[in-house]
Amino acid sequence: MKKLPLLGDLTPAQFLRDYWHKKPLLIRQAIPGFKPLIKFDKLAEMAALNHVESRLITQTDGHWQMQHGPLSALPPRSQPGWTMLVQGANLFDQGADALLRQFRFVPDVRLDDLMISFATDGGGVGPHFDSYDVFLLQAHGRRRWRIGAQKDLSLVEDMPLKILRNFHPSEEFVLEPGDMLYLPPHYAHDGVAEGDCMTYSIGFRSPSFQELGEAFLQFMADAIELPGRYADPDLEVAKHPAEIPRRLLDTVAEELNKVRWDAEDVTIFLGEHLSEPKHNVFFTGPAKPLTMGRFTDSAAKRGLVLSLKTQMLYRGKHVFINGESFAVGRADKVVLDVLANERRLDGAAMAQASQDVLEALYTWYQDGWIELA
């Protein structure tokens, strides 16, 4: 496998082998020569809107504030100690999803997003640990790391932020653009900017267990078939009639014990679950959709690119999109697999296509979730 400046030279395997979810890494010039992909006017339009997710932390004299977006004003960029988050900066802006595309030796099920943190002099968050991987790329300015493998992840109380109550750093770098950091879950760690900076993270999305046990509970809720209606016609009398009686008990757990699950189900619920948009994700089809007809004639010369939003999986027989699932045969699924790992199906696929195929692309672009390229 190729080497990639943007792991310092290493394959995929090998920073996977060596470092993922294991210990650090500084990448000096991951990408020679970076500059902002997104502009701070534009940055700050994006952090005004409804549907993107922002914070403004402040901190002064060791007071940490945080305001959550969409945020209307910002402090003057003449005051330290401020920074702004906007998360999903890849969802709204081509460059910063290519970028996020870059890290797609990993899963896409387990890409989350891109933020971009924008802060004055002296600004950050607070030390904090993630739970999740990180790549913390400089965009432009210099920002300060302190990083170390504690143990004691206890937080201050009382604090909008979860900022460590013990922080003993092992380890400090300086990152100017172009310069990547990355680091594991749970490695304590506190940037802080030195002049105006900006920096963009690239985070991973690390579901817990119990998130996804009771989302997997209410997807078999459509499918669990339990028929009949408790009955006890040896009913005796009862001695303690506030006590449920053992009979019931054991009855229905009986029945609750005929609640199965296979690979199959899982399969299907991890692929609605892992796709299903975020709660501040909205489509917007064309406003003057073509005809069935003319959007397979353009979509032949031109080709079709998935939405930003639209997250796109598969697995077996089994195609995924944006929480929605289907059944596909082997000839579809080679094309529908080409548009999910291309996230773009060229004139020659798409002649390929069968007219469910078609159909359904259609009425994906009439959503917005593709578009013509």
Ligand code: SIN
The other form holds:
Amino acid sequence: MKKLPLLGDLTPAQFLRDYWHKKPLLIRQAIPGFKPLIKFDKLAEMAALNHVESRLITQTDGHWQMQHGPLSALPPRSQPGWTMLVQGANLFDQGADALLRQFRFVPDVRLDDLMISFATDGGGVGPHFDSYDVFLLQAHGRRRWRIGAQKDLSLVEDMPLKILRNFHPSEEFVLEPGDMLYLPPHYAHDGVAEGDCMTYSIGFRSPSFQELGEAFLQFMADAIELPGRYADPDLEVAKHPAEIPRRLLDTVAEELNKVRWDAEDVTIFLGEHLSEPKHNVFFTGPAKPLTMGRFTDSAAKRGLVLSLKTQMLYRGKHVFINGESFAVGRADKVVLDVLANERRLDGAAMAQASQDVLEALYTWYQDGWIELA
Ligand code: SIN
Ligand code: CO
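Same protein, different form: I have the form predicted alone, so give me the form predicted in complex with the named molecule.
Now the complete complex, all chains and molecules, led by this one.
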């Protein structure tokens, strides 16, 4: 595989083998001449919206304060020591989406979002660790990072944000625009702005087994079939009426043991769960949708693109989009796999689509999941 400019001298395979989940990597000029994709005013506007996840962090005399968005007012830019964090910039900005998608040497299910932070001089979120891998791309101004592989990850108590009690950095770098620092999970770090600065965090997603287990049981609730009902034709007189009868316990245990699942159930569950939009993601369809006929004609000329908010995945014959799953035939799958991988479908590919696929595409268009290119 060829080198990605993003990873300096490394191919994605080399990066994954030697650094991913293992050790930090500083890449000077990962994106030479990088310019911020979103101006401060636009970022502040986004942070003021209900459906955008944002935080404002300020530090005074070693005391941290955190305010969750929507952020209707920000401290003046002349005031040092504050940070605004805006999650999911990729959901509302084409350029931010394109940047996140440069990291698609990691599968879509592992990509989370692009978070943008703006800080005034001295601002930061304090020494901490994250549970996920992260690439920290310097977008504007300078930030001094201090990092360390410490084992002691104990936190200061009663703080609104995670602050390491004992931070022992072993390395220090000042990042300039275009420089990027990769950190594996649980690596201690602290980034402090030197003058105004913006940092983009490319974040990854690794669901906990507990989260998956709980969601899987909910999924299975819709799938299980346990016909019949408890009966006790040979019931004997209850000596202790409040005690649950042994026979009832044994029978129920036996019935519950009949709940089974196979790889197919796990596939469908995972695809639906991992393509489910986040709680703050809402889709808006076109104000005046075209008719099915006009939509098909236009799509055959212009092609289609997935909405920035759409998560489309597949495995085997199963296709998943925004929490829904479909089992599709081989020919339809060819078309839908292209749409999922390329996140677009050109007019020529549309011509291969069956009536079933065209109808699904039309519904997704009406729902705002896909758009005419
Ligand atoms: C920041 O951009 O200020 C914080 C990013 C991080 O430390 O994870
Ligand atoms: Co962090």
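We call the rigid core whatever largest set of C-alpha positions still superposes within 1.5 Å between the two forms. The structure displayed is predicted, hence computed values, not measured ones. Positions refer to the first chain, counted from 1.
S.K.: C-alpha of D222: shift of 2 angstroms or more between the two forms, rigid core aligned?
M.R.: No, shifts by less than 2 Å.
S.K.: Verify the C-alpha shift of D232 between the two forms: is it 2 Å or more after superposing the core?
M.R.: Yes, the C-alpha moves 2 Å or more.
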